[in-house]
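Next up is one chain by itself, shown in structure tokens, the form predicted on its own.
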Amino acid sequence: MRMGKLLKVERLNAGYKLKSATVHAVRDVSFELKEGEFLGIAGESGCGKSTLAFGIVRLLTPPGEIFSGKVEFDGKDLLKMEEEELRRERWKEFSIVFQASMNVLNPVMKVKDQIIDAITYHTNDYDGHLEERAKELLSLVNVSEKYLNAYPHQLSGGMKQRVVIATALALNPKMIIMDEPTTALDVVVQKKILQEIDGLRKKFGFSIIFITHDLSLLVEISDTIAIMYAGSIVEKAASKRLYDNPLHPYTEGLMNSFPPLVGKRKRLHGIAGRPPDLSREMNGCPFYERCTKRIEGVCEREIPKLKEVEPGHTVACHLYDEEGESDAD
């Protein structure tokens, strides 16, 4: 059962300062997760969504900075913390699965001294039960003990993924970020990896932060979603509510671009045009271009707020404007 608020993001701006340009891949980003809670973000390839992960748990290395804001966690301000303490943080109090498992695991250690490796780096630990704890880690994603002594190359794709979840599980962590874990991997063990993380924080309680592309695997299982375009959350509400009724013309447009899986079927149509240069100011609406219900005069001057509409449920677009209203009606 969810609780009080866990993590708490406020105006968070981050990128990469190039030699050319300063890249702002998050924008003004704020939002709150609860205790216990499974908020998914979603967002096509190059929306700031990783950016915005490593950002959070400090782990953005130059030309990669954090520009302005603040990382609340669990009543402590992460971006304030020394790197020691912060180091004491990571695993313990939170932990960070990476997109791919195969360049994360080490390729010459066994899958047990790599979890081990891990408990002790953050703790200390080096008591005599940290292969039984080890065990019981896969036990819990599913892997066989006998892989215990295996190195990655003999595992499966999804088999490795498992184990850096393990890894990520093995001090206990509040909150868990997850930046797709799962893209490497077939639809099918998808799902099920998917469900098998669900089920593990309904057991131990953790919060978790799923950061994909792919907006119909958050639907079932997510409490909330968050979707990103051009560095920033554009709209943001229960799964359902986003689901049955999204907002935002870009919500819109990723819920028509997979199909349904019962009824008739119908012609699916991506998104036309790209979405804008991060390194360039903005004095728009960013989804300006490939809006097909902007508002002429309003939309490319001037950039829409996230505001709540209706209980619950925030969108930053100019239609739900009082201005916006007006002129579309």
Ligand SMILES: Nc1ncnc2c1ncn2[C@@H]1O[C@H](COP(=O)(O)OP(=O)(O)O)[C@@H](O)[C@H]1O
Contents of the next structure:
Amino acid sequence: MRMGKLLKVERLNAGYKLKSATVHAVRDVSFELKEGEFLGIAGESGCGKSTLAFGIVRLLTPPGEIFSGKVEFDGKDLLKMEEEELRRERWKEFSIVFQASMNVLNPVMKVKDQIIDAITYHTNDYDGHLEERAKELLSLVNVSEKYLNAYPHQLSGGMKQRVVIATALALNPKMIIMDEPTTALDVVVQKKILQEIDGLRKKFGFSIIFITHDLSLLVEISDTIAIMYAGSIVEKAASKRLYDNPLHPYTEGLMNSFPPLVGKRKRLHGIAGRPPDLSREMNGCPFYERCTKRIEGVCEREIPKLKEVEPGHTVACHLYDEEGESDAD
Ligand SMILES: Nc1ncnc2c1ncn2[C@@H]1O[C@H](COP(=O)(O)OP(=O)(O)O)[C@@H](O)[C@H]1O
Ligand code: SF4
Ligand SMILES: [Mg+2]
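With the form predicted on its own in hand, show me what the form predicted in complex with the named molecule looks like.
Whole complex next, starting from this chain.
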């Protein structure tokens, strides 16, 4: 398996400058993605997942903007790239499946034309046979070729989403970012599509960033999981490790909010309280108000930094500070 670095996000800050306030939706986010890796990003609605996804590929539109940071993809600095060059990179190098994107299929266009359109829109130099390619792509996502000439309203939700995924695969990208691609579907269909996507990843070797508010979807499939809270990554580890040994109190809370994969069902409890307003400046841990393990006098005064506590396992929480490390006051 190839394991080179494909994407490196460094201290990315992004959000929305409104008249009344600035929403700081992505706060100092850093992470790396390897070639062929499946990274899941999970966090509650409103924690900045979509802003992060759009920010990475520079698709934020006003009032959204990137405030600072660096995004390196395959050795190229995406944030410094000219618009034209970036347009060429998109889809060939990486593609995106948006939240609710199955609703963006054109209702009066046949399935095959939607796929062909996606290919010709993103590249002028495709030299294969477009209709053949559309057929091939449909079969990759397990949609029968008899639907090539169908219109979107003739497809189920799951099939529409598969067509959208087919368009994202069209030019063999190195990375696909999926922002809650299956949220509108029922859980069984979601899991099935996710497994199929994973099969395609193993076959073609692309990397995936799969974004969801539902951590339980990720634990069995992703290699690594990053937990986002209030605009920041608060913990990241190999999936199994995070499941067996969640360190951040928020991750622990999330893990307790869904049934265990194996063994006895335990009583589920959600996390009391609400996440902070992202237009507020934060001086301490963003989870402070909801945290049952908070250290008074430390946690509300100092933003915990992400640090590696065991190989490949990072967490941003003062519970894991070394003795005497806190420099509050
Ligand atoms: N177009 C926008 N204008 C202003 N605020 C926005 C806009 N889009 C998102 N936000 C705010 O940014 C924060 C993060 O949103 P988002 O990235 O969509 O979170 P998620 O995808 O995790 O649900 C939220 O507080 C949301 O209200
Ligand atoms: S830093 Fe403090 S408040 Fe924040 S999660 Fe850790 S213990 Fe809780
Ligand atoms: Mg979102």
